[in-house]
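Quick heads-up: it's one chain on its own, the form predicted alone, in C-alpha cells.
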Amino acid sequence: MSPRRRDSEGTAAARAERRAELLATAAEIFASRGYAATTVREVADAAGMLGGSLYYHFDSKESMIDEILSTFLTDMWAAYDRVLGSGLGARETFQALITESFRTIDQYRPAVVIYQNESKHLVTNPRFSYLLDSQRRFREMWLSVLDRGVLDGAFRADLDTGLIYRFIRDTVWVAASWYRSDGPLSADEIARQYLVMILEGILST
C-alpha cells in the first residue's frame, strides 16, 4: 500500500470517528434539553469545536438526529430480524426480543428517548417517514409473537394480546428515561427480572 494511500485511509477513519462522537454528543444534547430547544452552536460547544466547523460533518441539524434515529433502528431490527428467524417457540422468541429491547436501551439510550419525545413531531417531515413504518412494523410484530402464543396454548387466551403489547411498549422503553449502563443492573438482568414479573402475569396455567 503507498503512503498516500495509507494516509488518506487513516484521515477517512479519523473523519468517521471524530463523526461518530459529534454524534453520540448531539444525541446527549438532544435527549436531555430536547431536539428544537437545541443549536447547531450548543452541540459544536460541547463538541469543543466552532460552530461552522460542525457543517464539514453535517449539512444540518436535522441530518444529525436522522442519522442517529435511522442508525438506531437499523441496529435494532436487525437484532429482531435474528431472533424473529432463529425458529423459537412464541415463550422463547418474546424473551428474546425483551431482552434484545434492553440491549438496544444499553447501546442506545439517548437516541431511544430522542425516538419517544420527538418523532410525533419529526413524522410531519416526509424525511421520517420510516418512523411511521417502524412503528407500524414494532406492532406487528409483538401481536403476531402474543397471537401465536395464544394459540399454542404458551400464553393466557383470555387477555387481550393488543393490551399485552400496549403494556409491554410502555413499560419496557419507559426504561430509557432511568436506566444508566453503569448502574447496578446490567441490560440483561433487568431483561430477566422484566420477564419473571410480565411471564408469571401472561403465561396459562
The other form holds:
4 protein chains.
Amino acid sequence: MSPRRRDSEGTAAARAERRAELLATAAEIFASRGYAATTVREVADAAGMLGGSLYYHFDSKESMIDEILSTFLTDMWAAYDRVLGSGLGARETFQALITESFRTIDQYRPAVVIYQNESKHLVTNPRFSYLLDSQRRFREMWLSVLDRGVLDGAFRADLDTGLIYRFIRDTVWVAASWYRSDGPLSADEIARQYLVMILEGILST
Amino acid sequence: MSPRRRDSEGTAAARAERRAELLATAAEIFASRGYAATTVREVADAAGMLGGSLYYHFDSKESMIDEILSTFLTDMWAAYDRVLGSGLGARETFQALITESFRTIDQYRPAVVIYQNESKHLVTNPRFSYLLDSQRRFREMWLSVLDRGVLDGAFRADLDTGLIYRFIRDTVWVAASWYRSDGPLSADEIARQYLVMILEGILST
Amino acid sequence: MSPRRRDSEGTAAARAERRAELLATAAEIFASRGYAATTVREVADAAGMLGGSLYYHFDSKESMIDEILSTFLTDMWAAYDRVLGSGLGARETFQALITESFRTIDQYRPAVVIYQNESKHLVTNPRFSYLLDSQRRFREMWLSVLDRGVLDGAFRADLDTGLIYRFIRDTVWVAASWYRSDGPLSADEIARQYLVMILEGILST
Amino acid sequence: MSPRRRDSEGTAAARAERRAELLATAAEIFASRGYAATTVREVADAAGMLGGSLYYHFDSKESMIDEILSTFLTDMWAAYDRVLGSGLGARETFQALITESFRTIDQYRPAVVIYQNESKHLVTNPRFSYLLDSQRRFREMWLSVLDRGVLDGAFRADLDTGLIYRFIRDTVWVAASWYRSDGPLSADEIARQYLVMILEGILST
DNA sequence: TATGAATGAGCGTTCATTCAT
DNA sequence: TATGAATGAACGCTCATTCAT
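Got the form predicted alone; could you also share the form predicted together with the DNA?
Now the full complex is given, and it begins with the chain already shown.
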C-alpha cells in the first residue's frame, strides 16, 4: 500500500468525486463558450491534464454533456415533484415552482445555460431523448397549473395559456444566462420580484 | 437610357437580390443549427451550389453573419428611433417599443435568433463591436423609459429597474425562438397579450 | 462596320499585340510574386479584365508561362547563334556571350527571372522539355568555349571547367533578379565590369 | 537522478530530435519543390504520417520554414562572427568568409536554397523581419571588407564595390542549388577554386 | 491514471477553369 | 471579346478520438 492509497483515494468514491470535478469544469466552459465551440483540449487544460487523458474518465465529449444535463434534470425534477406532491393550490404551486426554478438556476447555472443553448440541437440524437421527455413533462406541468388557476379564478382567463406558459418559461430560464450567485440579488429575491412582475405586472396601482 | 445601362442596372439589382436570397438561406440555417455548427457546405447545399461558390458572393462565413446581423440591427433601430422620436409618454413608449420588437421578430426571426445565440461569442471580435454598442444603447433606452415611468407614477417603484429590464428583454427576444409567422397568433396579438402580462400581471382582478 | 473596326483592330495583328501586352503583364507578376503564388485573377486584374476573360486569349495559366519562356529563349538563342557563327576566338566569344547575356537580361528581365525560379519545377512536365534542351545546349556551348580557351592558352588550366561554367552561369543570370533597366549602370557597363572580374579577378595587380 | 527525471529528459530530447528530423524532411521538400508549391501532406507523407499529425509538432507550415531559416541563419552568423572577430586583414577575411559560406552551404544546403528562393516573398511578413535584418548585415559586412581591401591596396579600385558585392553574393549562394555533399568536389575545394576565380580571374597569366 | 503521438474526417477557403450570355 | 456565376479539386488546419507506454 503506497501512501497515496490512504483515505478514499483509488476507491469508487474518489473516482466519482474526480468525475464530478471534471464535469463541473466542463460545464463551466461549455456554458461560456458553447458546446460545439469548446474543444476537449480546453476542458482538459482547465482540468490540468492533456486532451487524451479525459478519455480515461469519459467515453466522449458527448457523454460529458449527457452526464451534466441528466444530473441537473434529475435533481430539478426531484424538487418539482416535491412541490407538486405537497397539495398546494394553483397560485401557491405556481409561486413554489418559480422559486424552485431560481434555486435550480442558483445551483446548476452552467448546466441550465447549456440546456438552454444546446438542447435544441441535442434533441435530434436518440441518446438525448430524455430532453424531449423533460420538455414535454415541463410543459404539461405548467399548463396544468395554469389551467387549474384559471378554473379556480386565481389567474385571468382572457389570455392564451400556451402563451403564458412560454412567457414564464422563457423569462425564468433565460435568467440563468446573466445570474451570478455572488450578484447583488439572491436567487430567492429575484424569484420574489419576478413573481410580483408576473402575477401583478409592473404598472403601479 | 442605353440598353447597356439597363443591362448593368438589371445586373446590379439581380446581384443584390441573389445576395439577399443567399443570406436568407444562411440565416435560416445559422438560426436552426447554430453558427459554429453550420458548415459553409450546408449553406451552399441549401442554396443549390457548391461550397466554394459561396465565396464568389461573400468574403467569408463571418461576413455572412455580419451582414445578417447588421442589416437586422439597422432596421430595428430605425423602428425604435421612430418610436422614441414621436414624443409619447413613458407607458405609451413602452407599449410601442414592445409592439415594434415583435414586429422585428416577425420580419427578422432568423436574424434575431442568431443574435440571441451568437452575439456573446461574436462580441470578442472587433469586427462585431457594433453588437456591444447596440446592446448598450438598448439597455439605456429601456432603463430610460422605465425610469421615466417610475417618476411619473406609471410604473411601480418597488422593483429593481435593472431586473425589470432583463425580465422584459429576455421574455420578448427569446420569443423569436418559437415564433412562427404562420402560427395561430399574429405578432401584434402576441405583443398585445405580452403587454397585458407585463403591465397587469396574470392574476385575475 | 463600326468605328471600332478601323485600323488593325480585329485583325490578327491586333490580336497578337493584345496577347503580347497580356503576356508582358503576366511575366512581370510571375517574376515578382512567383508563378505558383500568382493567381490568374491577379494577372487579369492588372490587365483590367476579369479572371475568366483571360481564357479567351490563353488556354491556361501554363500556356502563358510557356509562351513567355519560349519567346525569350528563342530570341536569346538567335543572339547566341549570331555570336557563335561569327568565327571569333575563345576569349572574344566568351566576352561576346557575356555581353549578349546582359542584353538579354535587359530586354527580357521578367522572363529571365521566371526562368531562373521556375524551370526546375517546370522541367518535370513534358510540355516544357525544351527547357531541358536549352539547358543542355547552354552547358555545351559554354564548356566548348571554355575548353577552346584552355587549349589555346587563353584560360587557365588549373580549374575545373565544369565549376567555371556554373560560376559564370549563376553569377550572370542571377543578376536578372536585381537588374533594373533604369538603374545607375547600363547592361553593357555591368557586362564590362563582370568581364573584368571574371577574367582578371578583383585583386589589384 | 530519479528514474522519472531520466524519463522526462529522454522524452524532451526525443521530442527535439523528432522536430529536427521533421524539419530536415520539410526543408528538403521545400527546397526542391518550392515552399508555396509544397503541401503539408507531402511533408507529412515523407515523414510517414498524416497531414494533420504534423500539427502536433508545429503550429503551422509557416512556423516550419521559420524554424528552418532562423536555425540556419543563427548558425551562419555565429561562423561569420568568429571570422570577423579574429583580426584578419581584408584579403584573409574575404577568403575566410567565402570558405565559411561554402561550409554553411555544405551543412545547410536545403535551408540555403529555401532562403534564396523564398525570402523575397517572406520578407513582407513581419514574422520574417529577421530576414531583412540579416540581408542588411550581410551587405554591410561584405561592403566593409571590400572597402577595407580597396583602401589597403588588396583589391582593385576601378570596380563598383556594390557590383562586386552582388557578384560574389550571387555566385556563392546560388551554388547551393547545385551543390551535393557527395559530389566530386568538397565544399572546401569548391571554395578554393571559387576564390581563385574571384580573386585572380580565369585568364591564364 | 495520465502522457504523447498519431489518426482521419471534416472544415473554411482558394483558385484554375468552364460556359452561357 | 469580355462578364458573371459557378465548378470541383485541393489546401492548410482543427479536433474528437485512439492507444502504446
